[in-house]
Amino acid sequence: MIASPHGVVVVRPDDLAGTVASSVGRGRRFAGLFAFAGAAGATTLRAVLAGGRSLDIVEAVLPRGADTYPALSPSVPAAAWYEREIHDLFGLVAAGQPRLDPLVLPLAGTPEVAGAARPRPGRPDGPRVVDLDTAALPRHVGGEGVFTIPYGPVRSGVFEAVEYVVETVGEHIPHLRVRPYPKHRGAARRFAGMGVADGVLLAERVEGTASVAHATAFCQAVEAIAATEPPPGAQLVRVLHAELERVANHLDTVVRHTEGSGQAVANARMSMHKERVLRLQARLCGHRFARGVVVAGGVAAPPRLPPAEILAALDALQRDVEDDGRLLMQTPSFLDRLRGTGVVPAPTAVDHGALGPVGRASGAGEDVRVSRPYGAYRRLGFEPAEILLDGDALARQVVRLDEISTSLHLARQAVDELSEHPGGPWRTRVAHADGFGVGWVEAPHGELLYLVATEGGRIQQAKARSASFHNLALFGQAFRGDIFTDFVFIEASFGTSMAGVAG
């Protein structure tokens, strides 16, 4: 975690792109670009760079009235979606970025058409209601026999709303576009002015299936500002719930693969195992998604079950999941649907800094539980998932099955060590402090960042960057050579949370 001023380098706006590109050229990983409304109408741009055990920020302040900054994406292509999001929310133009078409919040009209300045809904003083452009996205591929399939926002099955435009000549997909705006809720703006306790409640709901991850990353940012460390027992409780959350998410991906491939028995079995995990969470804390467990300074309470009962449940779960997973991965008709499907080449993943299982299946292997350990992970031992190079849906499934076993191993370690802290304490008081901090966790989808600024005991600004947002920029590139019936497997293998993408 970073608490200002450590790890922050301030540069002129004209030097931001060059500084970031130079750092990436020296081996740093680009982890995001974010805009924050500053004092007197100024806007602060913060680029986050990761590498080794450190996380650094390059910061530039655009004065009031400045509407442009030099684009990072020509030299750091992974910045493209971040520049599009900033344009949507703040109206800032990344000069030199060839594609600033709408992403998370398409606004109807332009200044030329509307006769007024572009709305800036990302700023605290911006409009609370904006008119959305719901017109169909334009096509990019032409030629005889080419047609478009508008897929979404509403689709069959239990899926989040997202707009896809599939451009195809019948089966093969030469081009695909994605726009997740139906899920945008203005989460970053909602944080402003909240107390820390309410901020935790909101963080849990930014990406509902990763409630523990979001609450933990948010709290770690706040704890960094206050120079506070949760008690050891509380850190272990956080690990227990975080790893169970990871297992549930990974099992959900397997369930979606088995459903798409018609594996009825495996679908039923894996669905049952996911439900067992969620029910275990509920027995431990009273909520299936473990909401209310993580609080600033620690956790609300210890697990409600005795250690022996938790360990027995974890042992039974691991045995059954591994047995059923082994049978599934020996089923030729299942493997044939995943092998060679949705390939993200290793050089592409590494250059983009792909995160989580998507990255680890394509040679980009950072797991921040290992590279930048936090909380109890600094003293728990485990072997991270093997880094693969195949980059297809099958490799992403293999990584997730491997991580399920690792997560259950970590959960058992956490329960074993909790016996050394039978009476807590479970929470450290977090004193009010003003400043800027960054918190991070390895969420089920990959590295999750929270950038938080506090003032007067309240949240001034907060921004979450999920791995889903970072990874989804690669989604269209995974369709080269694939056909429309592969769509369900490619989408499921990315494990994307649209709520985490749209914010």
Second form
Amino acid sequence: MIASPHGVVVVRPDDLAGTVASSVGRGRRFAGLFAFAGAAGATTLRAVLAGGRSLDIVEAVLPRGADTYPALSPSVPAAAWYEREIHDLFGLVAAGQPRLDPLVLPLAGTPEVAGAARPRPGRPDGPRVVDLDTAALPRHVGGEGVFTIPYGPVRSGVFEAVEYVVETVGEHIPHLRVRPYPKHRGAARRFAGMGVADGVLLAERVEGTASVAHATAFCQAVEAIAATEPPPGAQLVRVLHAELERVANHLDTVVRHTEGSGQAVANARMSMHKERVLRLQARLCGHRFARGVVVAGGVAAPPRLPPAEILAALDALQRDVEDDGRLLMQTPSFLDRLRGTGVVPAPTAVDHGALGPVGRASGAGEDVRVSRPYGAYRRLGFEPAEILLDGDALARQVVRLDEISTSLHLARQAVDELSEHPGGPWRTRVAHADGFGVGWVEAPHGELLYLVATEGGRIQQAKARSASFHNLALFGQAFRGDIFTDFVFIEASFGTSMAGVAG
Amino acid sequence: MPWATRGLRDGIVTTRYPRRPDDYGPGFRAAIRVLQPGVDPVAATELPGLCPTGAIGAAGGRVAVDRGRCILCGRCVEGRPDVFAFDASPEVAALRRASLVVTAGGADADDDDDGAVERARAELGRRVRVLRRSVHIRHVDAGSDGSDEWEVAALTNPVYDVQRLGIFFTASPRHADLLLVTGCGTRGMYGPLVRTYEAMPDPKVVVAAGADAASGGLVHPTYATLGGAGGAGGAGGAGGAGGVGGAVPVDVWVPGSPASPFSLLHGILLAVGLLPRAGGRKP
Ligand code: SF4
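Switch from the form predicted on its own to the form predicted together with its partner chain and print that structure.
Let's see the whole complex now, leading with the same chain.
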């Protein structure tokens, strides 16, 4: 049973690539490719296509023993990272993909000899332990004047673990490769067999700086399967916390930009504002990252502060952040570091279907709060951020500052409307139902998807597609000039959550 | 210089912890406390089922919560408010893993080995005597959900401002005295974590920050997480104790999901012997 407002087309594995390509050719946005374990060793591949107000799924079933399918990436390059992830976790080979290098889990066995013998840790019935084999990672052999310089995964500062490899070949522009595998936790596999209530807690920890977004998207998938919806008051509480979460994330990128550019006072003030947001979350619900608020069917409880007090806090925050933001955008030494840095050209972003602020700074990045509104966003009015075309770190900064104001405006609306639901209810019962559902939200980093399959009242398989994962494939292309001086700004302006990438 | 005047705008925002208590805390989930000294046999079988991470045990008629496993979801408090409550004091770090297991009255279940904590404190005290003037921290993410890094980074913001206490973060392991580890311990981070520890000069201390680092948290066990002591490096099976304790010798354990800045600060100060003596003021 498909319970979300989307259509499903089932095709033969050989037709998957062609169907997806022609859909993208007609203007749909490729939003991901995922593998789901089916009965009797079969695997279902699901490609997600977005556009307009709908989300479509193209599905193909590979029977047991079939371990290849025609690659999508030759015609839809954005599929490349998904093909690599599926190869790592499900042992399936995308035939015709020229670089099926390990992405999230380097295992022994090169693509050429891969096959049924490969472990399939992504499957719920997969191995309980795998051994990493970093020898599976490609090395640049020989070639005169070729240098590869690895950075990480232990970073020089308080950052999430990730490995970058810079390759320089003669006079050419250095190439940057991202290796998120060191912190791959196997989060998707951990969902398998969990009850829904535990699943929400795990979703909060898939990308811990976007806990509200993940819990909400996961719950919306479960609610779609059960064909139910949270009460209006609960939807508003979700908006309040989700928008504060966005503000904290966007402020985090400003903090990193100001740190990198040596703006000591601005850095101190912006990091103080971010701390204020986390403290406000804690005062509203008891947790700085608002964990425990979102539950299947609604929220655990309404905000603990009276509306007037929340509104006063939001007003003060908006005044101070906008004030400092304005001054920052008039500080030449700051702007000079970001302008023209890390350009993602608009055509590249549109082709790739870049998400969130990274997309919106480059002519793409639909905001699913507007295009496929969910929960209370269907009723709340707001102006989405202006789409920019410059595509540099500065444009991404402008989009985020714009979104901070919008978020605080939305949070205020949510609090206002909450007064119409003083006593709740805060939660609807979600009946056990078996099926497959998709949930989505506009997370701070952009569109977040949850694909959830339930069976016997438990999670059979669940998969989060973070915007960080989708966008990071563009990261290497944003380096055109001096890798070493621009690095800190390009990395900060992508605002990537590595936990969400590595899975 | 418009920014210069702005720096003064809000006056002093910095906490005075640990010299003075900080009133940020009430209403904030820092740890779970056990309220009942004894529990009937029926409840003893029912209670462990409440907890998603297996943090609750009920052995010998006493309920115990392992704060190293607890992710502060609140399910136990909601289900049995007569037995469990949130504790607002963020001073929850401990010198022994076993000390994170608490029973009624806040006493840790470790009390059958009275001298152990004192001995651990004395041993650590000897090692870190030279560090007391300033402390240089090397942070390693060993598979976090990303929130841990935010809380660690917050320590340098003007509110916590750990530089005032002589605490600094360093990019080089060779200049580091304290290894601060976040994350559940992934197989991919085992080697880099161990190498960072080994590159640090003696004396050095290790702080495991957050329930993920202490036990693997909710994500553990998977094919990609370390199996805990003895299982590190890929040899052990999934299902054992998780976290980073099997990869590096942890001196101080900080609960939390993630550990809040005050809890982190408490753990760091405990590790380097800079904390006012135990039993002192609560923040
Ligand atoms: S709050 Fe901690 S001890 Fe209580 S149920 Fe949740 S994880 Fe278990």
